[in-house]
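Here we start with a single chain on its own, the form predicted alone, put down as structure tokens.
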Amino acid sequence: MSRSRTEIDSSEIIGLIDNVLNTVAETLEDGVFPEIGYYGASKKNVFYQEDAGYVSIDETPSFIDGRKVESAKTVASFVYGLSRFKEHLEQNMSMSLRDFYYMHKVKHVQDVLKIIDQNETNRLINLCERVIRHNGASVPREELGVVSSPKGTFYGDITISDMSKKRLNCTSAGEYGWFISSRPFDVKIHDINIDAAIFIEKEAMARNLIELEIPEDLRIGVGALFGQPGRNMRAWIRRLADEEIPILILVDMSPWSLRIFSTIKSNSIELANIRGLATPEAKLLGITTDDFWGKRGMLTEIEHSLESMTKSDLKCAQQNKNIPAISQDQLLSRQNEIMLKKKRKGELEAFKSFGLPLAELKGFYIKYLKTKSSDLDVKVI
């Protein structure tokens, strides 16, 4: 099963759009109301597979019946949306989700389609992703020209050419490194000189490791997730895994952070139709319950820094029991149960509660990263 997306250029996308638009036009010319078929996303047609993450089951399609009044509006919006995608692709232009919404506020368009809010146009984009398919897979909105603001950074000795066509090294693209492209599968990788990539939930800790020159000392890449990673970051992580770079994830010890890790590892039910967003090879580096309560725990001295879980945290942990990517993963399920039992959570900032001088803190960071990586059968120098 393919985990990554198949490469596809804009001319192919335009061809796929033309095929759909021509089919709708021919149907109308024949005096028939068009139907639009697509595969939905729900627990009924998505299953969890440990070595692949969430997988879409394309067995029973749903249809939008153009004979119904509300469906006729959807068909019209769908055709209009595809025409806007095509125009932008032909001009090598991109658009944001908000741009797409305002394209529907053009007066003569609004008079007909009567779009209420951006949620409606966001759902339309999701429909377009499901209808436009290439090699049996949904075409993601990024390939349709709809991109999000870049979220996440990567610092490490990797030389690339991004969408600007400019060649750059990710260690010299700013203090955080390279801001991840909105279309990382279109980025060309020229050279890789790292032994592993560590992606960190909190921007502050990622920045500190870079400031302490730990990526250079350990020959690693450091990525800042800025919380829940966006589609672009997850696609970049998948891209590095395809280059056989070990992927390690460093997050808070909390039920919410288990979700962050599971999303990187397994994608999500909602986006199971989009290939290239899951990295089953990703490993949880920390921080884990064993760091504080295990026999060889490296953070036992700062157990006092742990905080009580809130009602929201406890509710999240209970809900995690019903999330396949967590409940069916032995490690994550165990982490979740221990947190529920202890009712305590830990944050990455806890490393600062050792109260060490910065030179000693750097040494501890290196010891922690090397020890935990070794435990996961990943060697860093």
Given for the second form:
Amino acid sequence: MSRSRTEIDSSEIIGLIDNVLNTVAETLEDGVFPEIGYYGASKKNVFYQEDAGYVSIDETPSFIDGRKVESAKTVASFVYGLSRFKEHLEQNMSMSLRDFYYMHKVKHVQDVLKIIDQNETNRLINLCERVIRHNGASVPREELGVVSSPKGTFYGDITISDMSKKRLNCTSAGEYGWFISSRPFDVKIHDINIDAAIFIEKEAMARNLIELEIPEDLRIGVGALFGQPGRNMRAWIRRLADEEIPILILVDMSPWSLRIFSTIKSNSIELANIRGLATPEAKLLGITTDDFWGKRGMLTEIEHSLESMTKSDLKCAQQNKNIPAISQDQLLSRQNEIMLKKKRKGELEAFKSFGLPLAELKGFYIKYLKTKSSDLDVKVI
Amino acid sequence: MFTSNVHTQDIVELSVSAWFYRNKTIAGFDNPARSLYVAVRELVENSLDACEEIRILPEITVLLRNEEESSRVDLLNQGPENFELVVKDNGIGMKRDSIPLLLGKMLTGTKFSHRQSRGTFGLGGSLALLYGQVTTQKPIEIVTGQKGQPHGYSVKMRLDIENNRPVILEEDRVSKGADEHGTMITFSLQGDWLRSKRRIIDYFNQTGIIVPYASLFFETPDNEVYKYDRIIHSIPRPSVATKPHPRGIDVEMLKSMISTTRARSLKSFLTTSFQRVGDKKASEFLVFARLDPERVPDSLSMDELVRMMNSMEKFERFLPPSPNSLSPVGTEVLLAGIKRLSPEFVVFRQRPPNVYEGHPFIVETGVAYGGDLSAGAHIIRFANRIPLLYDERSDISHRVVRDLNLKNYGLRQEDPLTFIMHICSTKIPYKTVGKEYIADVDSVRREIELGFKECLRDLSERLRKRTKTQKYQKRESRLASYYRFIAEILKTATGREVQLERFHFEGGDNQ
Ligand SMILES: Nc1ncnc2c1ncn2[C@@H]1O[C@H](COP(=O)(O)OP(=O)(O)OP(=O)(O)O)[C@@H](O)[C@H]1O
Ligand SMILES: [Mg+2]
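For comparison with the form predicted alone, would you give the structure of this protein in the form predicted in complex with the partner chain?
What follows is the whole complex; the chain from before opens it.
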């Protein structure tokens, strides 16, 4: 079953926007203050499920009451925002979050709305996503033509066509592979020749693996997350999971990296309304506390390379206890506890502290990846 | 050792007028600037009294002219100059025979009774005329007429200081209508206009506030005209003459009362000469003072007189003095008067009558806010409807205002605030003979304080309401601007003309 969103035609979106605008117009003509209802990202509307991540249930609606001054401002921004989306969709143009912010600097708009902070317009887009719904789900901003700067690369033997309409193979799309589309749901996948995909927090290590030709040797795909993955990357991972490709995640051993993994796996409370961003099938490949401290740990030899956790690392780990997708996940909460106890953290660069000759390093990487994958029931050659 | 000087020194008896002239500073005639101001004030007060006595809306004209044709080159170096002062009113007027006595003799007047009026001593106007004559050597002219009389009189006179006696130089009958009445006094005096100008104009400004039922006209030596048209047509309730209250009597007064009483016993003396003393109170008091009720008042020794006075002060069971002898301005008139300052808000309070040392008094307080008022807290003070312009910092109301915590009322020190205080009493508790500021008397201070606090509470309530409506209006206009904007956007986005006619922005909620 596909967990990705199904594609929506932009004319359909324009129709949805027109609907909302006309409803507002009619309300005003009736002399009634408009009221906009939506489901917010509150605890009442979002719950966590281990096999699905954060799930939004439309339980308690919130209302923007146009009788109130601040809310009227929101309604005004909302109507203005929709009018911008509509125009862009009609012209087949995309806009960035920053573009959208600058559209509020149009003189006659600024005079009325007086917006001085991009956070305000970002929140507005979030609101639009929640209000404009299609088949009972939020319409993501990408469908409204708002595209956040895409982030992340993917290297591996998969043939696709992206927005450029060109057919390309992700092993020959540049030195890190393919720069992941801002709209992965609209990407067509033609052909898949990998047995698993590994997504790595740090691009340096991903590059090393590509340079060592490990993707070819193991028939795997290698993605670089560039830190906390963007929406596009998460949607791409979801796409691959829909194609039944095992997803393995390789991140630092730190409380922050647990969050990275958990966002990939479970999405986030804030974006629970956006479908297709969670990949519950994703597995944490490494590097884990067991690698360093476990009986059969593969990195015990370089335990000395671990660094002390800083104050903010410890605080992060403490707060992780309140994040359902971490605290209610056995594996992640255990990792978090051990880190809190040991107060040490490890980074992917630790592999370099073996001091191995490059040929042997490649061997170790392969051994690590294979062993850890098979521990997770993922078979690579 | 005695020096020969001692022996040759003459013993001189000063006449009353000579004494007052030598001591004129106590009445305010201490320098040419202040003298000019005090002279104007004394004559205007007399005119206002003369009108209010017959409950006539005052029409007062004051002309002040420079008598010298000075080349006005060096303004600042100008010393005292001679001025002609004319003050004309439509008051009660004077009888022919009273003129020289009332105005040409010190300590003669018609206002000695126990009732509130501006004048009290029979001195102010007379001393102004005397001062004018001494400094300019010119005679005084009075034209006056009374209602019902076929004609009025014109009198030119000179004051004989040594003998406290007027000398008539010329006199004439003047023709007038039977209903006409009023007085015009013309005389010359030395003064310093440049240095008194501000004060005199302030005096008129403030008189215009406290006597808004008068029409005032003032022409300055600079030929400028200050005109205050009447803004209300009612005169405050007049005061009624009352007998003195036993509290606040001194031995001299007691002596003089005894000398004029027809009562043959102390008890009847008490009940007939004092206010609010009945048979029972009189008996109680005489027991308290250990005096025989049947004693002939005349027969009291000096010691007994002193004992009686002291007992009067200590006896706590006298009824408080009657406020009938008082004539407060009333909030209606005060509200009318303060309009001359064009404040945004004003609140007045009349406190209930109270007593100090046996004298009844009523305090009226007001607080004006915003509008044309300048920033910061200002005080304007009145006593028996006379503006008090000097020595503000020594005045009790200044201290009260200083100690108010404006923050408690949502106000700031720099807010445009004017405090108005009027005290009326049969005896104003002036601190000095200069009649310029009110002494710190406990009961008076308390009344002023309570009055201002009540006003401030009321004012802060109104300000809060105003801020609320302002917020409300601001909110309405913001709402309207958002919805106009929405309509505009909807038009471009959907091509639909959205009519906001049926939309009422007042309908929304406050946040
Ligand atoms: N404009 C006037 N019209 C009628 N009577 C006047 C006028 N001016 C003065 N008088 C009479 O002359 C009297 C003396 O006036 P004067 O100013 O000397 O004393 P006063 O007003 O009685 O007391 P004070 O010394 O407090 O002013 C007054 O009591 C009043 O009877
Ligand atoms: Mg007088």
